[in-house]
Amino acid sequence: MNLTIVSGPPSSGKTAVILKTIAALKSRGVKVGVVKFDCLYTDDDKAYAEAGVPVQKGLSGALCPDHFFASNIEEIVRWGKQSELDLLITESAGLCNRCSPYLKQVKGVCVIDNLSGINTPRKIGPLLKSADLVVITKGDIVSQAEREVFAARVSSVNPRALILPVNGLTGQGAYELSTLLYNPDLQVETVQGMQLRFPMPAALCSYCLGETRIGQAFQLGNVKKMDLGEPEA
């Protein structure tokens, strides 16, 4: 079975981009199950259903959504070859711009829209800095200077991934990041034991444990605090 992690920002048309790509994957005959990650609540399994795509949704509720990934992605392997998938995708939430969900040797693609501002890839972490390709989506809706304004930008941040445009809406460009996301000879067995690819957003303070009171006090763990220099006189 192959695996793809596809990971970006709310809204930039991950959900989109996967069903028009498992459309031009299911005219050749391969079969491909997705794994929705979400925070408190999605209905995009219903849509990959609809489409007759074997779905699973997990919802991290309190917890980063990396490290639910991470805590399941062993079962979800398990399950995708249970259920004799050709590809497993498994789509991220990506909220906090320090997300880090790829794995090394599965391979990472990073969803961004080009209606998100040129500046917004410097201010994308590993999300979109360790990806292996890059597909941007909503550049129909620019001007073709902004689109390689943007798709520039992309690249100053990954120069090594790969940029690829696509319309979510239209499936232009879909079959072609289709042959670039299965390949039969990219078999992955297990994931146990493999390492991420960067380390996951830290999570261990008072707060992550419950606390809701404001104060130093009340604040434990992993807290980093502002320099704000010597007060003016």
The other form holds:
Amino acid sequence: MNLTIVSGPPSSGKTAVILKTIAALKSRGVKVGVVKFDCLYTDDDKAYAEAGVPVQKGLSGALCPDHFFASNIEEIVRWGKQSELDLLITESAGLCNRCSPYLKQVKGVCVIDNLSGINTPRKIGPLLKSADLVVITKGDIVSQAEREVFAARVSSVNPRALILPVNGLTGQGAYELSTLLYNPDLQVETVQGMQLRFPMPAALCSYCLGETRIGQAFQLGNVKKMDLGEPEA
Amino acid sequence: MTKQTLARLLEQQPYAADFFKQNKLDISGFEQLTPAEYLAHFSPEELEDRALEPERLLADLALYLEQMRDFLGLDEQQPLRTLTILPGRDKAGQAEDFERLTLHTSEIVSIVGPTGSGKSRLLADIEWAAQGDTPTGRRILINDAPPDPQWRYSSRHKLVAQLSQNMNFVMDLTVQGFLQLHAESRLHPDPAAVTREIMTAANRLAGEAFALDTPVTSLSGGQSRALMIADTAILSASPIVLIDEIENAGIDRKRALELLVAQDKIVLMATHDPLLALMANRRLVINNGGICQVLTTSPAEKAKLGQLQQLDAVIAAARQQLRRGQRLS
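Same protein, different state: after the form predicted on its own, show the form predicted together with the partner chain.
In what comes next, the whole complex appears, and the chain from above leads the way.
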């Protein structure tokens, strides 16, 4: 089975791109399944189910979604193997721009959109910087110049990634993406023992543990304070 | 390359500055260090906080510099002269009925066919420089040879630029700031001069002139389209321009096409606007996913075009009169 980890900011078009790509893969007889991760709510699983794609949904609820991903990926891969998939795609939203769910030996795809603004590539951390493939969406509604500047900036923060424009509505570019995602010679049996490409941010403070009160007296653990400097009189 | 001091690196390859900027690395005060020494000055806490990996960054910097050198050298190495489409098959698996279709720089070809007939697929085949590896099985040749993979994979040197009537500016910048930014990202040696050149060209296309300090988001439909076309013609590195309809309001479409071909572009235009379609010397008729006919515009059609252009001039003049608050005579 092939495994691909797709991630990207909320509403960047991940599901639309994956659905169009799966349609292209299906026409070549590749059996694809999806696991959709989100935090509080998603009904993208219905969109996959309607397209006849085997799908699982994981809501992290009160947990950080990327931590939740890391704790579940092993079982998910087992599910994919048992479902006899040729390709398993996991989809998760990067919510704080700091985490990234990519594993070292597994293809990582970041989906990012032209509408998010030309400074976005600079704001997103390992989610964009350590992806193998960057898919840029919504190119059909911005100008050629904006597409060029956006792609150049993505390339500055991640020069080794392949950058591919894909239109999630018309599917332009999805066939091309599908040829890059599925390689019958690449087989993943299990992800046990694999490593994340980038450590997730440290977070273990009183608020992680359910504290709701504000004030220094209630803050324990990994607490970091802003440097506000001296007030200007 | 990355063994030099930052100062020397920036002197020799000024575009390195953008790598540091986009990666949020403030190198001021550290110019006498090498990139590796500079990255070594961060404490482990700072590295974790900023999500930095020095080894990866150094490797990325070397790769970035290499890509930029390639990018700068490309224009001289590989000017595109011809684009050739070798036939594939339509959705029913029928072979397309043409032998080989070669387009030259400064040529305009129109594409016609009903919605869903496969125009997007044709444009995508060209964009991806298909090598029999897309659903149509078409092959694309550049200068009569299979294209260099860089056309497919380089983010800075795409084969095609696209223009469609659904495109809008979304940046919060003035026209000047916008053109400056695009020129910088293209590493243009003289952003001020190219900005002037684009403005002059755009204002020749637009029904109403606009100024450099106009925010791009407040341009009218016609002005936006004029700026997009002038910018794509003059500043985009892509030698092929794919147009998906140009609206007819507030823009001189004939001049727009002339501007594009004057810049040695190959123009492919999906349109059902007779004024545009007949301006091309050839048109491709698409049906059921395949190119079913390649028509050469006939003398009778060119004569028809003349009549249509006169009609269009009448409508354009009436529009201009209305805009000026005049009565139509």
